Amino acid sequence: MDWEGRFSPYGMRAGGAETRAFLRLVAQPGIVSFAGGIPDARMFPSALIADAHRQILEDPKRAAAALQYSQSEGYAPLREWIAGYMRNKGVACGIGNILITNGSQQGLYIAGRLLLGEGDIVLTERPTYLGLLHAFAGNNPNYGPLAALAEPAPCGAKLAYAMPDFANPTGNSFSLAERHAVLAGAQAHDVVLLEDAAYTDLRYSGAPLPSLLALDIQNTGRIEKSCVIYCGTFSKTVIPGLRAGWVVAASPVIQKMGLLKQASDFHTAALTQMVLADVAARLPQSHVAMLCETYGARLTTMLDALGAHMPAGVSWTKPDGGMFVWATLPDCVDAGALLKDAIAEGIAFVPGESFFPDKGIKNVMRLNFTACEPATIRDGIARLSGLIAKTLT
């Protein structure tokens, strides 16, 4: 069977996220991995999650609901909790504005399926989230710069994607003025804004800023008039393995996305949703504070180590939160080629070329700091810096 010849154009364009391959390196002994964008598993509220499973499954009525088919939009108590969480962030919404997804990644994918046709223009930052590029690959869009929203000339875009807080891969954030400018540009050009809020609660310094959705509701008066589709997740602050996220948007968007989700997987696992509803209600505020204290210290360690060891000509971002630092190497250094030498020395990172829709930029890399202890970060950055220095000689 010639399977390659059987694939549809959509199937042929589908690609795998390169970062998934790097996660296999984490489990190898002796590897210092700055590659995967993963939280530290020791920070998971495992006991609380285990207790929630036990309580649900030991109650015959709740167990029956947890193990049965459920509605595509999601478990109502979990959606109620999310509505309260969003209202605390300035987003007035109800459960009719919320869809539960299998991680925020599914929200991005369904949004692309709903809004994009072949060759439509999507505006993104450069670099941008690699998972977004793979989520949209089957739609075969064209990409333009997010800065086009600030131009007076028509940009012709259908959709703009933004991660305003601690972006993957750069760690950069939008200022309040930049958030207002993006919204003004979206309104002027009649473009839907897809807001990815995966890292918004992982802030280590500075004051929180309102989401694009919250600001748009302030401008328009209510969520039903907003041009923003907001994707959130439990993966970064609770646990990634349960694969649960959510979308918040005007009710017509949620209704249509719910139908697309129904065609894909019927619904997110009911047991997962019931566990998360229980855990979210019981999880103390100190949990996120503990994450921020721990990860913030690791970010400081990485920035200090970069400053102490990296050779001249290397620069890097200095985020206020999130999980990543983005490093730019001298033009003569190919990060992909460097990775092969780094792996041989027991160090892993993600070359940055794949984070650009048009590829071609090779002297950049993404470094994750949340998964390693400070001593490991110091050692790994010192060794990586030595390899880069050797490349430059």
The other form holds:
2 protein chains.
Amino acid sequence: MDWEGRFSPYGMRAGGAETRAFLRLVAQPGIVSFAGGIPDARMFPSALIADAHRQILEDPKRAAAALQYSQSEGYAPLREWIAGYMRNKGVACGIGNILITNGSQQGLYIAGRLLLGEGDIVLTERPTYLGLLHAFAGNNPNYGPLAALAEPAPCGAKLAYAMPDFANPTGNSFSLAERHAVLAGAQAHDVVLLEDAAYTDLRYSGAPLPSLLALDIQNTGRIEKSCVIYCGTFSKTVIPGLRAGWVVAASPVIQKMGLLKQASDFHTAALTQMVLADVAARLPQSHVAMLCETYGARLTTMLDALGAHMPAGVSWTKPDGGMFVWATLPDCVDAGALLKDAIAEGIAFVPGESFFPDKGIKNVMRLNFTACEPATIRDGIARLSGLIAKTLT
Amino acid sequence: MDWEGRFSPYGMRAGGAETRAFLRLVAQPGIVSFAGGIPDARMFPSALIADAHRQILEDPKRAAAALQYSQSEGYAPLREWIAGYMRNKGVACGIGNILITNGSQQGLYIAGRLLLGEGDIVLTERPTYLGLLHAFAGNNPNYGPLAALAEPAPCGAKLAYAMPDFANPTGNSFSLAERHAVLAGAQAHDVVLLEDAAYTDLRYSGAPLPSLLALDIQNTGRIEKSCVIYCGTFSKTVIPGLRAGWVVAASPVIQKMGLLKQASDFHTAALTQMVLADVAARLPQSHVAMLCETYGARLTTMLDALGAHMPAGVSWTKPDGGMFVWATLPDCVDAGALLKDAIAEGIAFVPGESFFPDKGIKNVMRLNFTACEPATIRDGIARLSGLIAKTLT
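Switch over from the form predicted alone to the form predicted in complex with a further copy of the same chain, please.
Below: every chain and molecule of the assembly, starting with the one above.
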């Protein structure tokens, strides 16, 4: 069979080849990689995870439930734990407001399937999260700027996407005033807000700010009236490899997303959910504190190294958390071309162009600081800076 | 926010509420349930699964890989194992022909996303697998009969779906001649074949027959020329709860499906895949033999009980494997109405109407025989038969 021309318009739009190329960069030995977006495996709570697996699988009754088919909405005790976690963050909700997904990526994907028709307008920051662009690619949306919410003119958007804390790829966060403004804009324009909280708990400086969902519940009185669909994940603070995240929203949204989840893969593995319910309950607060201390020191190292070595004309963000610094090079530098030279020197990063929903700019790069030790970061940034300086001469 | 009217046409079509209602029937204590489609948890190889988890999670290097982000196509050693398993079944393929999915359901879902545009024609048997109808619901296909492949008139179909071995819900299988005829029809009409092999290894009588994919490779010379997309799963022969299955197809299909998999949830949990690679390699052949002996005895019990107790005018299929018997009642009996009375008597089954892609018939029921002990099956069928006899008087 000749497959050419046989894929649907939806299938043809499937993107993501770039992501794979970048992930391969991470994996190459001898490369100092600022390209990934992954946590440091040395800080996984592996012993706790191993113990939770052991306890569940050695108990015949729990093992039978863990290995059997289960419910699409998710394992009730895990949803209870998440509801409690969300309540601690000012989100009054019950388990009817929680859907378990395969990482927050599946939450974004299903939200797109639920809400977007062909050509609908989606508002995002520019740049925005590449995984969101991939999740939505099949729906073929048109993209507009998040700032359209602040305009009086009707924006016609169906959905606005935001990562208010330490966004991927910039590391930038919304101030409290900006959060209120986004909510007011969403209300004025009657737009659904898709909030991505992937990095929220990785805060290294400054005081935590309420989520858009928490603020919207303050404004509207209860979650059932909120316009926010919130996607959370265990990937950054516990481990990514088990692929577990969650969606919090008004119950009609959760019910519909649950049906879409069922249609796409029935449910997230029951064992995974039982393990995470155990681990989440037993993981000491000190675990996230340890992550923040370690990653925060790496961020400081990266910012210091950038300040010490980057030539004039290069600027970068100063995040309060997350995993990324976003650097802007002089207009004349094409980060894609620079990457080829950098790889020859044993350094990798992600050129920023692919993070734009429409035509991007070429003189930007995303730098991850969580996967390398401080000494490696210092060395890598010094060499990368030297390369950029050479390009500018 | 008022969610009414805010969902996309795709989202509005999300189905599956029936499935949940049936799953709830399975779970009720005191109910003899023929409603589920689940294996018996007492036969899970739990000790082996526990041991594989322990070995992986106690090895720091393997644990780090198991809990970290991974590749969308799947864990290479698991794909290698599957490629070997498929080669043993006459499917010459390499790991570039294998994609790991969250159960075969995700394979069906992604194949639908890849191939179907709005209103495209899909051919199926009538009745067909309910999960397929849910997986495809968002794409809003039009359904035609699989028999259209045998007609000389152009059928205009994009895709034909078939479960050649012990189909859900009927238990029926295709003969070798029927398999050849389906392939010839697919070639004549230029239609993609989506083959669902969920139950293939659960054979209790008769000799195994080659898959559509194996026959098509015989016909066309190599998998890259085949029109078949094959979905397999570990759910029936190992355990369903870890949600792991696979797709085998020509490499351009696997590449595109891999991108769609990445967009929807990045990858299937790495730990799950490493565990299944271990378990698949270590699971003795006697495990599937034991499943077949146990389930085969239950099937015999059910067929014997149906023969002994069902009133005249009721007929049923005599499967060689799988999990289901399909019973046809006299025209005047509505299985949906019967179910209400049956539940009052402590017996559950699935009315057959929802397994039809279009208007179904009401006098049919699906009976699962894998989840109950023989004595329970005998008792349940006797009482169900009595209820039907009462309805007919």
